[in-house]
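Heads up, the chain below is alone and in the form predicted alone; it's given as structure tokens.
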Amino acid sequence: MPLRASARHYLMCRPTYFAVEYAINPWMDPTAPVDADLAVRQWAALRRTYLDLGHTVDLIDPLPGLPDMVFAANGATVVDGRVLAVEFRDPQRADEAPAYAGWFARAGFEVHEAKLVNEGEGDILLAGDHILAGTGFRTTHAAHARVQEVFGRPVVTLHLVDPRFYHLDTALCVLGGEAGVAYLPEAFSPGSRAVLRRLFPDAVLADPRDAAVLGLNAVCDGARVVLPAQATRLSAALRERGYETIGVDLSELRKAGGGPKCCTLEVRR
């Protein structure tokens, strides 16, 4: 069956206070120099992509003292008009939460309270008729009970357990068609490669070099993937999928362990 892109709606958070002001993931480091000015121009660029491709992006405003802010797949996770809330592990990203639940309110969105911590999309991922469900260092596995009751859909447990791929959207990106997912499979433990194995048997594996570059936080629209430009062996093995492949270079966004994925919410209404 040949690929089919779609049309889809984005939510993103221009990167106006972004900096690496604390350590919260092995990615960043706060005595390393950010350059902002690229960061923003970077993000642009990503922006323009999706606007390119057809798709639609709504916009939220950033908030001073909130520097991952730009992050916005961590700020809900949107399933049939319906959003879940989130709630942040850590205390320097907690304001972000409320922020983004009150955007979808104020848009007319049915908003469910978070109740345990998850973070969004960054461990929340639709994949056709289940969702793919992260934990071992961010979102917790008693929050996938709350995912399922709100969604009412099948919720599949994967255990994350390298601490660079600390988000599931780090790990793996969902695709579509025969391939289902890409993935790395050492971010996993034993039983969740067994898992994905057997959920997607065709799927694209990874490269670890190009997971080093988190090429895995990658977004598709079914024929079409944008994923950082430095992903080149995970580039190939796309197309020769069939995938159409736009690489991006988010370089100062991934100085705190940010790619495409991580400053794209997909808005399912």
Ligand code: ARG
Contents of the next structure:
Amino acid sequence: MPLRASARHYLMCRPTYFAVEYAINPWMDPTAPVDADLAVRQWAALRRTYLDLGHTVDLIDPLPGLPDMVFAANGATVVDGRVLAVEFRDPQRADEAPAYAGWFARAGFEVHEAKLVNEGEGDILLAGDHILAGTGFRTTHAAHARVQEVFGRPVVTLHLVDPRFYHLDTALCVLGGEAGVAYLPEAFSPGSRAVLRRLFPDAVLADPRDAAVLGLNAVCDGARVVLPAQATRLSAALRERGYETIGVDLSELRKAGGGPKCCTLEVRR
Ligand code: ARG
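Mind sharing the form predicted together with the ligand? What's above is the form predicted alone.
Time for the whole complex; same chain goes first.
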């Protein structure tokens, strides 16, 4: 089965107010310097990359006082034109939830309230007929049942065990084609590893050194994978499997624990 790219629709948020002001994951050090202008330029290059690939990018207005709002993946989950709103674990990000829900409501989407803590596409990823749902750090296990109810698709719970890989999208990337996904086995509980082996016997397994630069925080359109430029082994492994890879540098956003996928929310009409 040849790999086939398809035009995607993404929602992004310019990192106008980006900063590392608190620490809610091990990547964040509020005492370390961050180059805010460079963060904006790196983000703009990511957006340009999507446009050059033929994708549509909508923008949501950033809000002052919400330095992590650039991580649009955490703003919602959108499948079949239906939107599940989010509820953040940490109070520092709480006000992002109504901002994203409001954007979708104004755009005419049916928005379902979160009811339980779920951090959107950070932990909830559509992979073929299944929805893969992470838990252990942010999204609660109970929220997975809500995801299944709202979308009417089978939800597979995956337990994350390494605090560096606190969202599912830092430990696993959905790909098109036979591989289905790329992931870091060490980031999952033994049972979840067994589930992933069973569902995706041909998956691309990531090297821990690539995961450590957030290499798995990547965006695939079916044939082309946009990933952190530093993830050189993963890029080579993907090319070997027929994918085109496009490296981007998001060094400043990584200081908050985010990469390309975190900045990108897929809007599925
Ligand atoms: N600082 C943010 C947080 O800890 C980073 C979010 C990254 N987003 C993602 N989808 N992994 O919540």
